[in-house]
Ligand code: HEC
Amino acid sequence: MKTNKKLIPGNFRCNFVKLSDIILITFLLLTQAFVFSQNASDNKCLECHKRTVKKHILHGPVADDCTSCHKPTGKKHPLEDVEGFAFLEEGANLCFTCHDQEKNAIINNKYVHKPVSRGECTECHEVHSSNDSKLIFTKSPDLCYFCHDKIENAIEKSTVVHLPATEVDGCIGCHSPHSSPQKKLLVSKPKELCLSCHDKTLTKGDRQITNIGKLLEESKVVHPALKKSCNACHDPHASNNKYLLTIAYPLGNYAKGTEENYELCFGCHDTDLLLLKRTKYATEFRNGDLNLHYVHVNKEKGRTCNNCHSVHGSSRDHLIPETVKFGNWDMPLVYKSFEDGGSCKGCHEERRYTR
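Taking the sequence provided, give its structure as one chain in the form predicted in complex with heme C.
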């Protein structure tokens, strides 16, 4: 298989680095024109089909032989309404006549991207010439937006946008364009994918974003909600809620203690934890049968979950944090866990609960 790398300007550059740019560019233009005219005279097809080689990176076989893909039908060409050529193979099979080595990586995975399984390689790839070395029409995210306008709309209209989803090649940083052993074409296991960037402190404007990897490593208790993935609570692309949360969740110290306000949690936890004043089963946070979740949370100006739980992980039992933020003050929360209950000192003097 021959490559056409000699036609790519970048490859000339290595040999002539010492020439001034202007001379170089003139030289390149002349050489390219020369090479094309050489081809054009060898290749009768280009007399009429110059458009196929218009862009500066040619697809390997295009430079040499149009009939490596277009098989003459024997009919006169060109002739209106008469097909002068047929394809050597149809759809993706045409591509795999040469790209046999890549075939496995492209289609032999558990999850295959629809346009790939349909053999629609040319929805994303230009077959003749391209401005992109991977012969794609344009880079992601724009390439993906040809078909995924829902995601484009979400990213355009949302108040909070995840930076990697908007960057050039961002989509393919998380998704394979062809296929993957992971659901949703992810390039790695979902939690590992998030932690591949969130294993360091990041910044957004002048805000520091917690190093979640380190936090989880140092936690004694990790919330089982994020055992496999982070998607239960975060949208990986964009959201109208702070922190890319899939559902709004009150983060200050106080909020109305309703079921709706804590929907993010009640997707997995039972609402009885909040709604029943007296219970023997709905929660372990109780004094006898008095539900202390109810006491603290279920009122007009209820305490938010955030006061007593760190959602990702904590050095303490039951995801209890070491400090609680009140404005700029980090209030220490002294929590002790006992066999039959626990106690806290912070908002109040030490108070104990016994089940």
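Next block, the form predicted alone, ref. the form predicted in complex with heme C:
Below you will find a single chain and nothing else.
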């Protein structure tokens, strides 16, 4: 039987339409909620996907609702070779729907870890469950070695290894795993980073490592190589040279005065300091035009640079130290600077030079 609309009051007709709309919307919402609940991790998903949550720590969305990341395609699931679900977003964009703080950091930082820039978060992180709180496959340095095998090889084959490079999570003590405003993804400026550990006296076996932070703070003159970074002279990971030096340097008080022996120093300094016997431009340390660096160093039993210069900093001009280690003796080094030259007493009686 047809309803005669003219017999239905206008107000009732409007209310009837609104009521029917509400019923329809409510039905659709309940249906959708039912579909989501059927696909959620706390319902049917885990009946088949138990292996994805077998590890101790669950990714938040997995513990809550699988549909936070996966959406139904409308195709029947499960069926072989049929994709019943798709990702809500692709690649890192899916991760960034929750990890927006990390996204902002990456956008604002100049240097980005390559896997991150390619949107490959799963190169390092497990997406469902892990035995690590950060959902990484394994802790550093082992995780880092999957890509950075050259550093792994250097550490394995080197005679001197920087201790943090071998510690669990040691890599992320110096490097940000995602992005940084600093080159090499350093967590802070290079010099500041080194001094965050070397601001105290460190003990390694029977050897004490000087408090470099305090030394520099108290120094009138700082070695220019240290103004920005320490790795002009030291390898931050591993080396076959003592003190993690990047290039071998003759230890002790004496060495043959050759250019090869002082290659580390000549990375910055001019070789004329060593090679020219007479000069008016290569050095201020001269008597007339006689190069006193040449006199001290360029011979079969030459004096090494650290007999006269501190390698990090000094309270005196030209990085001249107050004492020099000579065997077990801290030999006083009496140096005076004049307008036209200077004088020195220590290895020999006081001798003066004028330019």
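Residue numbers count along the first chain shown, from 1. Each form is matched to the other, and the largest set of C-alpha atoms that superpose within 1.5 Å is called the rigid core. Keep in mind it's a predicted model, so treat the numbers as computed, not measured.
**Q** If I superpose the two forms on their rigid core, does the C-alpha of S196 end up displaced by 2 Å or more between these two forms?
**A** After core superposition, the C-alpha of S196 moves less than 2 Å between these two forms.
**Q** After core superposition, I'd like to know whether N108 moves between these two forms (criterion: C-alpha shift of 2 angstroms or more).
**A** Yes: N108 shifts by at least 2 Å between these two forms.
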